[in-house]
Each structure stands twice: as C-alpha cells, then as structure tokens.
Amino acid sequence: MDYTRFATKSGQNYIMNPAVVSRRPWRKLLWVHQPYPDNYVDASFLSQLKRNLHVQQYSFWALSSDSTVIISHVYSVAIFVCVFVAIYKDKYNPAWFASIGSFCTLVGYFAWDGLGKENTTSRTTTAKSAVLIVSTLLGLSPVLKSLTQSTSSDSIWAISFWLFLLNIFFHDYSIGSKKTFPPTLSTNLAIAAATVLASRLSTTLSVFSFLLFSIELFGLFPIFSRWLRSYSFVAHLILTSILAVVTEVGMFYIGGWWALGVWSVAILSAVFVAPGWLIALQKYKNEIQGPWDPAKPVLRNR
C-alpha cells in the first residue's frame, strides 16, 4: 500500500492513507520518483497512439507501370534464350542476329546521341570502345568455343539458369534521367551465362555472333531502355510492347501454344495480379508509432 509523507509547523511527520490524500498526476519520467507501482499504465499512456502513420497508399495503375520495368528486363532475358537455342538447333544464321543487334543498338545509341546532345570526344571513345570490344570477341572466339567440352551439358543448362535468376535479380531497376551505367554485378553475370552457352555452339562464328549479341542485350541496351524510360513513359511503352511480342514469338517457337500459354499467364499475374494483391493486403498492416519510439538520427551532408 502507498503512503504519503509530509511535514508540519512542528517539524513533526505524519503518515495518512492514500486514499485520504490524493496523489499527484502521473507523468511520463523514469527519474521522478512517483507514488506509482513499476507496472503501472496510466489511462493517458496510449492517448498519443497513431497508427500506419507513415504507410504509402498504392495505386493499382501506379503498380502496374512500374512492374513494366522488370517484365521489360525479364522479356531480354527471355528474347536471349530464345536466340540460343534458334542457333543451337542451327536453324537460323547467327549472324543474322548480330546484324539485327548491331542495327538497333546503332539506332538506339543514335536517338541517345540526338536527345542527350552528346560530345564529339565522348562519340569518338564510343567507336573506340566498340572496335576494342569487337577484336577481343573475334580473338577470343575459338578459345571460348572450347571453354567447356569437359562438362557436360546438364552442368551447363543448370549454371546458366542460375546465372540469369540472378542477373533478373540483381538488375538495376531504378529509373533515373542519369545516362549512367547499371551495377557490374548484374552485367557480368549475364556475360558469364552467355559465355557458357555460347561454349556450346558448334562454330566460332557462331560463338562470335552469340556473345556480340550478349554484349549488345545486357552491356547497353539497360542503358538506354533506362534512359527512355525517364525520357518518355509511352516511348518506354512502345518498347516494352515490341519486347513482348518478340518474346512471345520466341516462346511459341521454343515450346508451342503450351509454352506460349505459360508465359502469357505469368506475365500478365506478375503486371495485374501482383499489384491488386500487394494493394489488398495493405489492409492487415498495422504500423504503430508513438513517443515512446526511439529518435531517429537525421544524416545531413556538409
């Protein structure tokens, strides 16, 4: 039981019944010594409680664009494979797929050059870059066509899948106006994949288109689909939609209508049925802040 302690005139203490005197209003300090048990909760203890103060309010279209920007890389990713196995099965020329690689990435690089208003110096070290990369694929051709022979090729379709699982996953999905290049990590790993499949082709020019047309899909096509995609969202639309249908195409050609069927429906779930899903469980959060949390500390730079 609480007691309360005062003094009087005589100097003399006296002791009475709490509930005679009333006690002071609570408060909320750990250093003041209280009339209060340790386990006590005052009825004012929860009376700044917020909830899902700072929770973002998503928009289902919102979503839905935005996922465009992943489908888009999934869709290269899928184009590639496609290709692969059309030179694997030798029934188209590789270097046709060269050519038509060469031919856009030129086109694009073009409307990058003519919107980005691009240097002289910078286009001269482009062409320098490009002829460095296309003498070292050429001398380096017939020794990457023999890179593997010891393995087999289950070994070589399992490092593949895992390789490109995680370029989809460490890709460089945000869109900036920036023309800088996406993180390493993800570009290497795709080269790396390329580099083990293209060891499996029977002809060094085969080899040599394949790679070519690696480095075209993975090294700069990131840049400038990025790049368009923070100049002009229906541009980026446009491309998005060529991508898909040419995906599409290359599905119905690898596996039929049941492939092409299987594609088609996980596409459409990831871009529709993700997004109204991630929207319908925004109603369980329950985020509660209050003044009890701890400070946050606020980084400012100098």
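Basically, rigid core = biggest C-alpha set you can superpose within 1.5 Å across the two forms. Nothing here was measured: the structure is a model prediction, and the numbers come from that model. Positions refer to the first chain, counted from 1. Compared with the form predicted together with its partner chain:
- With the core held fixed, the Cα of P35 is displaced between the two forms by 2 Å or more.
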Second form
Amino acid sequence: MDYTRFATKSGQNYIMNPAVVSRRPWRKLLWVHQPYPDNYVDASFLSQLKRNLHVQQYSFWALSSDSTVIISHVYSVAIFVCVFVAIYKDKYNPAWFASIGSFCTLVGYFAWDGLGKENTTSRTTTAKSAVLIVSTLLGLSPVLKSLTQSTSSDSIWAISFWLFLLNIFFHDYSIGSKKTFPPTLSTNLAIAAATVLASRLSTTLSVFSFLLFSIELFGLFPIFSRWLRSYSFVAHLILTSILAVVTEVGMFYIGGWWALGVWSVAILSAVFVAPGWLIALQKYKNEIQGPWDPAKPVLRNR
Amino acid sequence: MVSMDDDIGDFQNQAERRSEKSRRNNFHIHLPSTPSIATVLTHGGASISGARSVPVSSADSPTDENELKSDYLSIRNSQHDRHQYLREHIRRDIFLEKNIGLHSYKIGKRRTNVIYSYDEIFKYRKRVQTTIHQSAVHPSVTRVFWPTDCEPQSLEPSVLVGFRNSRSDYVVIAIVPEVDISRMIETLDGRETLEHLSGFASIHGAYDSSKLCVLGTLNFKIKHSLPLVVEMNSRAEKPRFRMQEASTAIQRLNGHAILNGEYGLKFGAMPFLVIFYERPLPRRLQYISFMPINLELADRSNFNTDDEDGKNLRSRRILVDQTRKHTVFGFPQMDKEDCINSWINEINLSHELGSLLEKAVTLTNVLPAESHSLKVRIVVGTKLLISRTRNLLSFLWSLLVMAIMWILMGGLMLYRVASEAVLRIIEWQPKSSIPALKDVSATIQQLDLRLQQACYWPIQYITLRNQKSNLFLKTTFHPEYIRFYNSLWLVANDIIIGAAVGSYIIDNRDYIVAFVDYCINEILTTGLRRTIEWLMDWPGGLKLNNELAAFFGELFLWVIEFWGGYLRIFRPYLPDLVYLIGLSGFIGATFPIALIADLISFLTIQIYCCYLASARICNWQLTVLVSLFHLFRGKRRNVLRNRIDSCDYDLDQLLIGTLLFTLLTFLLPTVLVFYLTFACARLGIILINAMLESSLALLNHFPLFAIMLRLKDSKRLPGGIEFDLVEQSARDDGSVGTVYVQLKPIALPVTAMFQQYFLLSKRIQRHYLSLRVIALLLTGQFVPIQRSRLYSLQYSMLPENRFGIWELWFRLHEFSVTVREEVKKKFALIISK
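Show the form predicted together with its partner chain, please, because up to now only the form predicted on its own has appeared in this conversation.
Whole complex next, starting from this chain.
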C-alpha cells in the first residue's frame, strides 16, 4: 500500500510538468537512454505488483490434527521426564519401566516388521545391534553412575533441559516417510540428555534400566511413530491419544493435580488455541511479488 | 583548462629539450642511498628518460625513483636474510662496472642506460653523482686505477707499471722512481728474475703476464710514447692525466709490452675515470674482495636447504635472477663480470708485484755494474751476506720441521684411528628409528664435536701450509685461516674457562652435593608426590572425576616411587660424580655443562615417562572426541578428500557413539589436568636444558678470532668494495675532463659474523615459540626437539663428511714430500752460492 502511494505521488510531480507530457512514454528499461531524469518514477512503475499470490488458506481441523505430530513428540519427552523423576525418587522399581518399554518395543517391532513394506535391514542384524547396545549399556553403567558425581545437580538439570529443548526443536516432524531413521542430531541430543540424567541415579541397575528405556523411547519409538504416521493417520491419532493418557497419568503421579492441570491446559491450547490463532493472524499476511524480484540463486545440493 | 593545456605543452617541450640535450652529450649516474633499480630507456625523447637525464643536483630527492622501484624491492624489503641478500646484491653489483665504466649499449636504434643503486653498500655513504661525457662509441672513458700509497715522496720522475686490461683500461700497480723506461721494460721482459725473487712461490697463473707492462710516466721530462702521461705538482693535488697516441716508433721499441695498441684518435679526447686505491698489504693478510668473506664452510653455509628457510631462500634467489633478467634485458653479455674480478685480483697482487719489481730494478741496476764504487759494493755485499744467512737459517728451520713432522705423523695416525673407532661407536644406529648415542646425550655430542675438530685440524693445517707458500691464492686462504685459528682459540678458551669452572666445582663439592640431594629429595620425590595428591583431591575447585583421578594419581605415584628407589641407590655415588664433573672441566668448560645437562635429563626420567603417558592418553581422548563430535552432528571426516561429509549412521552406531561422547566429555578435564601438569614440568626441564645447550653453542662457535681481526685490522675481513666520488674536473671546452673516484674496501659487518646465530635464533623462535607449538602442546601431541637441527650451528665449521683415515694419510704423506723437497731446494740454494 505504501509502495503505490509513493509511486503515484512522485510520478505526479513529473506528469504535471507540461514539457514532459509530449515526450515518449517511459519504459522500464535501465539500459535505454530516455529523456527523463534519473529519479523519475512513472505511474506504471508498480502496475505489475502482485500480492499474496501463494498464500493458502488453512483449515482449522487440519492444522489441529497436524499439531498432534508435535504433541506426540512432546508427550514422549514428558513421559521420559516422568520416568526419570519416578526412578530418581526411588518411587518405583526401575526394572519395571525397562520391561514395559522393552515389551512395547517388541510389540511395535513386530507390527512394523509384519506390516511394513520398506523394511530393508534383516532381523539378524537388528538382533545383533540390539545385543550390542544392551551389552554396551551393561558395561558402561557403572562408569556412567559415577560420571558426574562431582558436578552439582543444578547444572545437570540445566544441561538436560537445554538438550531436551534442542531435541524438540531439531526433531523431524515431516509426515512423509522418505528416510528410515530420524535425523541424527535430535536423537543424539536426547541420548546425551538421558546419559547426563542417568549419571545422577544411585544404583547400577537403575542407570542401566533408565538408559535402556531412553534408547527405546528416543531411538526406536520415533521410527515406529513416523512409520505409523505414514501408514495410517488414524492409527497415529490413536497412538497419540494413548500417549496422552499415559502422560496425564504420569503427571498425576509425579506432580499431583496441579501438574496435571497445567499440563492439560498447555496441551489443549497447543492443539486447539494455537491453530485458531494462526488462522486469525493470516489476515496480516502481506507478500509482494513482481517482475523486479531478483533472480533466486539455485543452490545445488551435494 | 586552456592554461592547463598550455602548461602541459610547455612541460612536454621542456622534456623534449631535455632529452635532446641528453642525447647530445650527457647522462647521469645516480647512486642514491635509497634502494632503487630502474631501467631507463632513452629512445626518441621518451619523457621518462628526458626527465631523468637533466643534471641532478644533490638536493634533488629521488622521489621519481621510488615510483620506478621494481618488484626487486619487495623481495629485498622482506628483510629475511640480510647476509644472503647482501651476497645477492653484491652479485648484482657486477653492474657497478657499468656505472664506473659508464658504457651505454646500443640495442638496434635505441640506447639503454642502466641506473643502478646498491643500497647495502652505499647505505651510509654520501650519494655519488657523476656526470660524464658520453660518446656514442664504446668505450667512452679511459679508466685508470691509481695506487695512492705508492706515490713517490718528492714526486721525482717515475715510471708507471701495471696491467693493461684493454685499450682504455689500466691498473697501475707500481710507481717506480728514478728508473729508465727501457730498463724497466727489460726488467719486465726478464720474468725469470721476478719469479726467482719471489722465492719458491710461483706467480705463474696468478695473473695474465701479457697484460703486465709499462703503462706510462709520472712527471717525466723526456719525451716518450707510452700511453699514459701523468703530472703531479704537489702531493696535495690530484694527479693530472693525459693520453698519448702511440706512435709506430715506440711500438717497435717496446716490443710486446705495449704492442697490440690500436689507439684511435678519439682516445686523446676521452675523459679519464681515475680510481684511487690503497694497495692491500699481503704480508699483513689484507686483501679486497668483491664478495663478503665467507666464514663458514661452503657446504655448510646453506646447511638448511631442506628447511623452510632454505626453500624460501631458493625461491627468492630464483626471483632475483628473474628480475635481473628483466632488468638487463637487451644488454650484450660481455666479459664484464670477469673484468671486475680481474681488477680485484690485480689490485690484490699490486703490492707484492710492485715490491718485486722494485727489487728487480735495483738488482738489474746494480748487479751488472762491476765498476761501481766501493761503497756500493759494500752495500751489495752486506745484502748478499744477509740473504745467505737467512737462507741457512730457513734451511735449518725446515730441517727441524721435517724431523718433528716425522714423529708427529705416527702419533697423528694413531690418534686418528682411535678417534675413528670412538666416532663409529658414537654414531652407530642399530635401526634408523633408534637414535644414535650422540643424539641422546649432550656430553657425547660434545665429545663427537671435539673429536671431529681434532680430526679436521691436521688437514686444515696442511691446506693452510700449502696455500701459504703460494701467495696468490689468498682469497681462499683467508677464510680457512680464520676458521682454523678460530677453532683453536675457542678450544683454548674453553680449556681456560673449564679449568676455572672445574676447580670451582671441586672446591665447593659439599655444597653442590647437598644442593643436588635437596633437589632429588624435595623436588623430584616429595614435591611431585604432593602435587599428584593435590591433583587427586579436586585441585583448585575443579570438579574432576574421582575414580579416574584416583587411577591416574596412583599410576603416576607408582612411577615416581619406582624411580625414587633407583635414585636412592644412586645417592651414595653423588659426591664422586660431582668430583668427576669438576675434573672434566679441565678438558673444557663445555664438558661440565654438557654433563650437567645430561644429569638433569637422567634425574628427571620419571617426569618424562609420566609426560609421555599422559600426553598419549590426552591426545587419544581428544582425537576420539573430535570424531565422536562429528558423529554427534551426523557428519564424518572424509580422509580421502580431507573434508567433512554428512553421513547416515546406523542406529546402534549413533547410540553407542553418543554414549561414549558424553562419557569422554565429562572425563576430559581430569585427563587434561594431569597432562598439563606434566607438560609444564617437562617444559621447565627443556628450558633449563636449552639454556645449557645454548651456552654450549656460544662456547663452541663464538666467532672470537673474526671479531679480534675485525678490531685489529678490518681489511683482513673484507665485506665488499665501495666507490666514493672525490672530485671531478672540467676541460677548457666545458666537457668533463677527469673524474676521481676513491675505491674503499668495506669491512665485513658484525651481523654477518653472527649470521649463524641469527639463523639459529630464528629457527628456535619458529620451532618453539609459535602458535603451532602451543596448539601441539595443548592437544597432547609430541613436540619434536630436533637436536640435530639445533646443533647444525656447532658443526658449521666442520666439513659435512669428515676426512677418512686414508685421506689423512695421503695428505700427510704428500705434505712430508713437499717439506722434503723444500728442504732440498733450500739446501741447493745454500750450495749454489
């Protein structure tokens, strides 16, 4: 809007001049020698301006169903934190969580193995790497237990908070299933956070179970959930609601009514309020395009 | 605008007028103190040359030359290697000849003048400006070298003898007073007399004898036809030169002496360039040289060819050569380079030949005249008697020398064989990876140096003796002489200082033993233990991993205790050891120093071991951390292309990698703290040893003799030559008559004597004080101490490969034969008279 006003205003100055009227019409060509001053702006200058050409209108329900993709990852982080607090406060036997996690992983694996078409790795390889990871964890647990003994707990909480935040940011939320694995960085960040947290635990068994659980949650579960997302969106929604229930229960047990309330409000606002807000903000969209746009450099990917 | 155009036009006219003028009669040599080199093309009134050809007053600052600076300057400004550069530069000063000779060269129709300056030589000298008549024909000037120290006292009529290098190029070497021209020519013809007079020295080959002739006269009343006629009214005045055209009659009279003279008519009109010089005295080992005297051995002076320095130097040399090619483009390569060398050679010979000539003239004057007076006969008789006695004495002396030599030869050979055996053991390397003994221990290195020096001395001495008998090889003789006596002096000095140090150590043995004891107990055992215990207990609030710190601490404590046990066994022998160190002072102060350095290395082996272990662990951990960090980011290092690629890892790789990454990150501070502690300790020990070793280098290589010579007689250490303008006179018609230039030898700069030290300090700086070394140290990588490189200084006075036993034997044999023949000759001389 500003642009057009400016153009007409400055263009008028010259058109009002009677000497200019009889001249040839101005052409928007820099290389042609024209009888106009250098700062001359013609009325036709912005005639080809186009606005909001590629803006698409969102529908509320589509947005809110898509937001469940993010929500489900946030749920898994929340579940993880709940499990840590539970183990850290010695409320529950850590082996329980590891066995539940392993059971779910097995179920998920068989579902993925049975239904999935894109399965490339053989079962023996999978079994081998599973054994490798488990035995490494067994070996490293005592070392990890004493790793951060001299560091104060506050710094550990801060480190793990930042690592999880980065994990949530860097997570791959795409809906298609082009890759078999999620991007490495977010997985690594989550595992690092888990390792740091695990080093606060008191017994070797708890360290081992906690790390096993975290690997299942952050290493394997994203693969499964993404596959499920691409397999059937309804199944994804079901999975998300299961996760929601589990998280709510976990929140209740860890933090009581107060935590449950805050959490539920946050989640509900993310699913229902945030899409509505986004749609409301669409009217401020002002995207301009025109023939003067500089050519975009084409970057060739390696 | 109009006036401006007019100005330009005016300027151009002026320039044209100037260039016109320059083409007509003159051009200028301008040797400013600022470094510059410029080629000026004079063709068809080109503006540059026009501007340059205007007579330049001394106030005229060489600003335009700054613009004309070529790339050469950027090379020289890097100030990399002054000495080398100076050498390069003086090579370039071959073109000096062009400045002095003032030739212009015709290339097709254009004429090229070169204006050179050599800042290094003329740096602190006054600016030399010469304006000389330039004739179109080459040569344009008659050049005469005039020995100022040889001018006769009362300016009596004298004959000028010297070299005639070309028809316009004369080097006067002697001004012989009171002698007839024809007698002088006879003397020169009877060269046998000259050679006889010069003793056993052969002066054949030292100069081109066909060039030696009678050149002219000084203050001669009788008319003659020699080319040069010089007149001198008083000693305060400058001699006046005149050129005579050779007549056929004189050519016949003089025979070959001034034959080949094809003096054209033009030569009478040519200006004179008179170069005054003082004849260097060969008896005092003085000489002049174009190049600075090289105090190192030739194969050692560029001992760093495999180094970065060497590479830089070589590339610079190539560049300099390239520039030279560009600058001298179009010049016909004549024998000018030989020309200046032959002048220098002739000037160096001048005193010797001059005195021989005078002797010969007096002999020819006196000997045939039997009918002279009694007085003269007595004088001659006494002279003969003196010479006979001298001959006899020298015969007896050489006889003595021969006898001593026969005894010495056996001893020398025995010594040489024994030292060869020791050297072989010292240098023996069972494998190329295992260092030889001399690379490990400073004492053995010192022993090696002394043995090699002692092996080289006889050969050096024989070379010196051989060259001494031949007077005219002085230029190669001098550096060898300085090297030989320098090393002898240094050894003598070393022993004198060593005796003092040794007796001091022996006198204060108890204190020293107590001190060493304290060091072993308090610093090396208790102190280290305390440090490690402190490290195990969260040092300075650092939060280390308890388990790992305990592990490291116990490991290093064990090593220290282990070595402490051995040191306790060693403890009772300490007084004897100190006594031994004191005794070793009597074979040179370098030995106690080297022994102390070795003792320090021996006592601190445990620190070295701990350093090695912790450095390995630290480096390993850092390497693993870096590659795991790449994995953490989902990247990996591509070794083949030396870059970081993205990579899809398997899930299990990712998980285990991340686990290990977190683990190692938290363990890193602990490892780093232990490593840095030992690295600092090691650094301190290296510093102490480096100090001791640099004092060794000083004692072994200080250019003592050269500095003494420099103070005593700087002409014995020539560093080049320079020319100063003294005066220039005009003729009646306004053209330039005679230009007087003084040739002065330049003494070798002190910096050039310490060249090796500069190189060494630069190398040390680059190897040990650079960021790279700090980075290496922090990452726990091995910081190499290249002892052999540091020691290259110490060996720079020795040849690369020592002379073998057979070589020595042959040399000795040869030498004995020459001595014997000398004795025989002397004997024959005595018999004959």
